[in-house]
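Just the one chain here, the form predicted alone, laid out as structure tokens.
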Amino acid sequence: MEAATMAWTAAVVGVGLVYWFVWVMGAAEVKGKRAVDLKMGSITRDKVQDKYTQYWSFFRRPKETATTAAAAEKVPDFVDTFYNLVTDIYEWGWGQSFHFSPSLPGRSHREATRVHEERVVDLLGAKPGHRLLDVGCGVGGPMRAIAGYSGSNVVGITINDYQVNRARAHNRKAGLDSRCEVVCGNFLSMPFPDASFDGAYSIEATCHAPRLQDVYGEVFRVLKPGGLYVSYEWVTTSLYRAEDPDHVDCIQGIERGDALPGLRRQDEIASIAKEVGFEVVKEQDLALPPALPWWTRLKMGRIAYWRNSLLVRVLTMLRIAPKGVCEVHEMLFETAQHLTKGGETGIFTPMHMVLLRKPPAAAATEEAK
């Protein structure tokens, strides 16, 4: 009899704890993405393994992946495989904007992103009747509380046509569609008009540009004479030295890990923006004190790794998640692990904010054309 008390002890407690890991733990925001829709994008089942692995071959030597014009064509595709592998695993982890956000006391970390992307809406002056551009949008959690709290209406481009369902899904969820508008695109050749955007941002998301210069060009081509532009940018700092092998280390897993054709450095940033024809209104690091560490967030316990690592092998084993998933999972945890050590030394900030203006005399030049 006490075997039999045991055995069903341990059979319920052993419900209890899948009920709690996958139900209870399984979303990150309200609105998040749970464990068990783990689907890895608009990858078929069989070949999620295959992609991984095409993926990590590509990106194993992130110096290497644009130093040549058909190495550089190729970074678009492997991004979509990159946000087709990860767009899941990020909503479920992190909720439903993919960036970060400087620490405030007492406040949440979703707070703390929504204050991040509300700053965006005060640097462009964004008013209801406005048209924003969202360069590089996910699935829209900055486009949607940019939306509401400026009245503007946006427009976000994404590579990833599984973002884009998604973003629209969360839109409608908001009642948010009628003022967001999601594209599926390149933003290095966006199908827009010339001069048909008030305004525009970019919050972490050109990173993934081979070249600044190429996107940075088409933002300004699509914005009205005198707009704003504002992009949040991943960069290496002045404390970054090339020759220390701990640097080098650090900067690569950054790369390797999110997609990445090679990190700029943060004094490039301006002069690219110059380049392309902007005028700089301001630069930034948004990360530097008084601002609290943004890394925080990465900081996940062993615990509570082991938890969500056992998690994904299960969903594996019973085949509710696709083979690849547990490869992915662990290349994000050892990412996380590298951009943190990047945060904590300096060598790195994800938010070097420029505030950019298209010249009002670019009208008469775009005329003149």
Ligand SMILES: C[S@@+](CC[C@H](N)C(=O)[O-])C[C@H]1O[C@@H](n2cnc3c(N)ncnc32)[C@H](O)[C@@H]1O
Contents of the next structure:
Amino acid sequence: MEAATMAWTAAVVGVGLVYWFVWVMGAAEVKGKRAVDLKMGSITRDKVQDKYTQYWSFFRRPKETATTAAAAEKVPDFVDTFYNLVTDIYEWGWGQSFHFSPSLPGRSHREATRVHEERVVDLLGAKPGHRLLDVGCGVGGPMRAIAGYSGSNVVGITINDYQVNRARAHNRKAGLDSRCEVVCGNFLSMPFPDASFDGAYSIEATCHAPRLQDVYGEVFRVLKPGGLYVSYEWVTTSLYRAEDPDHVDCIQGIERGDALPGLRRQDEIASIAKEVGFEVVKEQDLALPPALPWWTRLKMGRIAYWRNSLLVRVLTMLRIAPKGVCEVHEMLFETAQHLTKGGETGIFTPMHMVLLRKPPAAAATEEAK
Ligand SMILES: C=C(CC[C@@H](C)[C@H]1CC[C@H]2C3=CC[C@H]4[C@H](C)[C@@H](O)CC[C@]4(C)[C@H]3CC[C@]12C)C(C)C
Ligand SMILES: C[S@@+](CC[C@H](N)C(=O)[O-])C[C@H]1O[C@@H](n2cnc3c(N)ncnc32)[C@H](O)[C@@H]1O
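Can I get the form predicted in complex with this ligand as well, since the one above is the form predicted alone?
Expanding to the full complex; the earlier chain stays at the top.
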């Protein structure tokens, strides 16, 4: 073969390989967000690195940081920054539902995710015509599954305006925009009238609240009397030992890589719910056997992580992805190790489920005020 022909063949194969690596292999779970489309939310390209540094210095020691009232007040802003930094990476590498679910034998991750979301509908007894609130809705993966399965109308709230736009675009594409609405706001002080929802749910979102009382209190206020609220909470379990440095390291790793102002204990959740006026109907750690591990999806993706790290580095070098994306990706990679360890040791669960009811009598009490 002539040298020129060889060079051409090598070039064509090279371009083909790059195309395959970036476009075909790039989207790990849901084709739709490609590696080449990675933005950092509403942050302009030149600010990504700075925003990441600010996030990191705030959340490096989450528990110490969030103990003062002044620092706790800053949490929602830093959570917003966090979701600007991670939303596209989550969508690209995980999908449109930003949560875990127990593995299901012989079923895909996508199916396991849907089953975990549809459980919310069954617990709430949601029906066509009901108006549900999604507290911390992300880009709306659960919202669309829940609206589709139940026939209800869903209003989602998220602190992050980039997620609002993503969620609205996905809702339109799914033909669900007439039944799924997305609002940008803080779930610690929601822009909804009292008693305006038939039911509410939160999936792995309230862990971002410095005080759970504040978000549960708001959900209580906006629910109609007799309305149900189901929440999947991130908590430490009774196996966690505060005197074990390995346990502390693991939990701090989860907190700092997930914008958490301090994980709560499993046994605190029900009493906080009662404190704001809820009745506790049911409480269950959905991660416990016979449920299969939720963390295998994180572990089994090890090869994919290496591919993703390399992709992110190449895209940053080519200036397609903004500077700072590699650091964010590295932070998520480390977080995944801590989450896996938390799951394997059983000291942490991301799916402590509580089903709460606003007492029907609360109507009379409120009217009397
Ligand atoms: C509920 C929350 C988020 C839970 C999960 C959806 C995310 C927690 C950690 C995330 C990830 C870790 C590793 C990333 C990987 C390095 C990258 O290549 C592709 C995306 C990841 C798999 C990413 C995906 C989402 C998570 C699993 C918190 C924030 C309360
Ligand atoms: C891990 S994501 C889960 C999203 C969604 N529930 C899902 O499962 O796909 C957490 C969500 O909570 C939202 N959130 C965190 N703190 C918030 C706050 N103070 N007010 C409103 N939304 C908040 C984030 O913006 C994000 O959408």
